[in-house]
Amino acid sequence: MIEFKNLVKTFGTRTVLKGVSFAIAQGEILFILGTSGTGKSVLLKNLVGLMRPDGGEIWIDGEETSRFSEDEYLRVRRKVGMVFQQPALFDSFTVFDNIAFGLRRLEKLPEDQIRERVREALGAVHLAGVEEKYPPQLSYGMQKRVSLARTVALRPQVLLFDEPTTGLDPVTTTAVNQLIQELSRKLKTTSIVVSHDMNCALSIADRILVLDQGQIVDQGTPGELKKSQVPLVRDFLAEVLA
């Protein structure tokens, strides 16, 4: 269980999050939608300690984590895997070594176990057989999947996706969306997806939360959101239900 309680985050004179409160159940796929600059990515960064809130609390598995020290946050980050907008792969490393990097550095596994974990992770994202290729030899969509494999190889309990389909064509976008759903169910992870893609949210989310100007303006299941009368939600829906 993850819970945000009255979270406030400011940058100078601008308040980006204005007392945001919501909970995420174990195993749930939650989409956080909103226009640019509404604080979606800021929520994720506060969750893993890359930013600290100016007010409110964050609870993970019964612990209030937002006041943790850096050393204490290492326990949180071991539970959470984050997939960023860009693949952020090492171009001079093979696919194998990109995925093995965290296993060697964080878990210090023997090489035979690393090989097995890399093989499993690539199989999970449907990229078996590319271990010896380098990122520049792969399409952008394949690089995104390698980035996801690198994250799931560490077997996190929570997966965070920050605009995972940015820069992808419609076919690859659909494939990545399906992969998020497939991995979340197969690995039994809790998944939080920050996005502006209502079509994706309607397709795979268990629940959708809509942010506007630092506040939650609506939330519910895809079916409930389709009936929403909130103007911003109607604007998002107009793009996919026309």
Given for the second form:
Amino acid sequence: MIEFKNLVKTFGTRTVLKGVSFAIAQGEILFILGTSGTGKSVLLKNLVGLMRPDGGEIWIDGEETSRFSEDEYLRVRRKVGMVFQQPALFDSFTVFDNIAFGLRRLEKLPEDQIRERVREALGAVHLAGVEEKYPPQLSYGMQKRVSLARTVALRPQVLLFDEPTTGLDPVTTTAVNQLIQELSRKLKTTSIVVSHDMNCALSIADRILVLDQGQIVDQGTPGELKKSQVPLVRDFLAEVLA
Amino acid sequence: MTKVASSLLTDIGGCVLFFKDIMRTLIRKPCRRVDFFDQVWKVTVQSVSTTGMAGFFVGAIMTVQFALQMKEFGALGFLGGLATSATVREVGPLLIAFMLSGKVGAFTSAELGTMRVTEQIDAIRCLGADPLQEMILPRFLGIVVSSFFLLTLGLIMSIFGGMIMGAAFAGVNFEEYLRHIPTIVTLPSVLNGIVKCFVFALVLATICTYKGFTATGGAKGVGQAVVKTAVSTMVCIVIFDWLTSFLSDITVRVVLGAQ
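Take the protein just shown as the form predicted alone and give its structure as the form predicted in complex with its partner chain.
Below: every chain and molecule of the assembly, starting with the one above.
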């Protein structure tokens, strides 16, 4: 169970998050929609400790984590894995070493178990056989999937996706969205997906939350959102219909 | 004006705090040996040819400049000693710091900046590792240690350059050129050069890793980080050269009891 309570984040004189509060239940797929610069990615980065909020609280499994030290955040990062907007793979490492990185540092597993976990993770993203390749040798879509495999290999309870389909062609976008749903169901993880893609949100989300100028303007199931009268939600829906 | 001063103070403060964090990481969580040796190798190999070539010509230039003056006093026998002493004390460390700043400083800043804007550094943290330990410390130590290898090479090449130019320009043979080096290039001179080299390497390593690590704003931000690294390191190296010229001289004299 994850809960944000009255979260505030400011950059200089600009307040990006203005008291955001919501909770997400275990196993749920939550989509956070909104236009660029509304603080969607900032929410995720606060959750995993890459940024610290200026106000409010973040609760993960009964612990308030926003005041955690960097060492204490290691416990959070064992539970919460993040897939970044860009693949963020280490170019000088092979695909195997990229995926093994977290297993060696965070889990400190022996090499034979690491090999097994890497094989499993690549299988989960339908990308077996690329272990010895370097990221620049792969297409952008494949790099995104390796990035997903790197996070999944750590077997997190919560998966965060920061605009996972940005920069992908429509076919790969559909494949990645299906993969998110498949992994969430198969691994029984809680998923928070930050996206602009209303179409995808309507098809795979359990719940959608719409953020505008640092505040939640609407939320509900895909069915409920379709009937929303909030102008921003109508704009997103109009784009899907178009 | 206030904005520039504020930005400058923020930069200086940021660099000092970053240096403190690097030192704390070095003590608490040293980097892996393989990463350290890999960086030493990369930095040395990247700069060995330019440093060697520049060292050769600096020795040649110093010899020409000293020869013009000394010929008038009939003291060409001291040419090798004086040219080498000036190179060891001042020109060698400064030259190597500038070479490293242009090649390794810019490269390190661009590499780390790219890692920052493509979220690789955030990914490292999410995967349970400390970016300071994994990325910064090996590069920092690599630059500091490599600068000693490069200083040694640069100085040896400067002696070669000076010998050849001394023979060609002033008619001083190799044996005569080398004869007074041990008497004029004293231990305090060598220590002075080593201290300077160490200080310049620390300045360069801190600034280039800091600028790269804190880069923001995509490709443009990386470009700005590289430019700022080049400008800041050049200016800071000259300032620290002035500072260490006084301090190292006093320290060496006090420690060795020299007059």
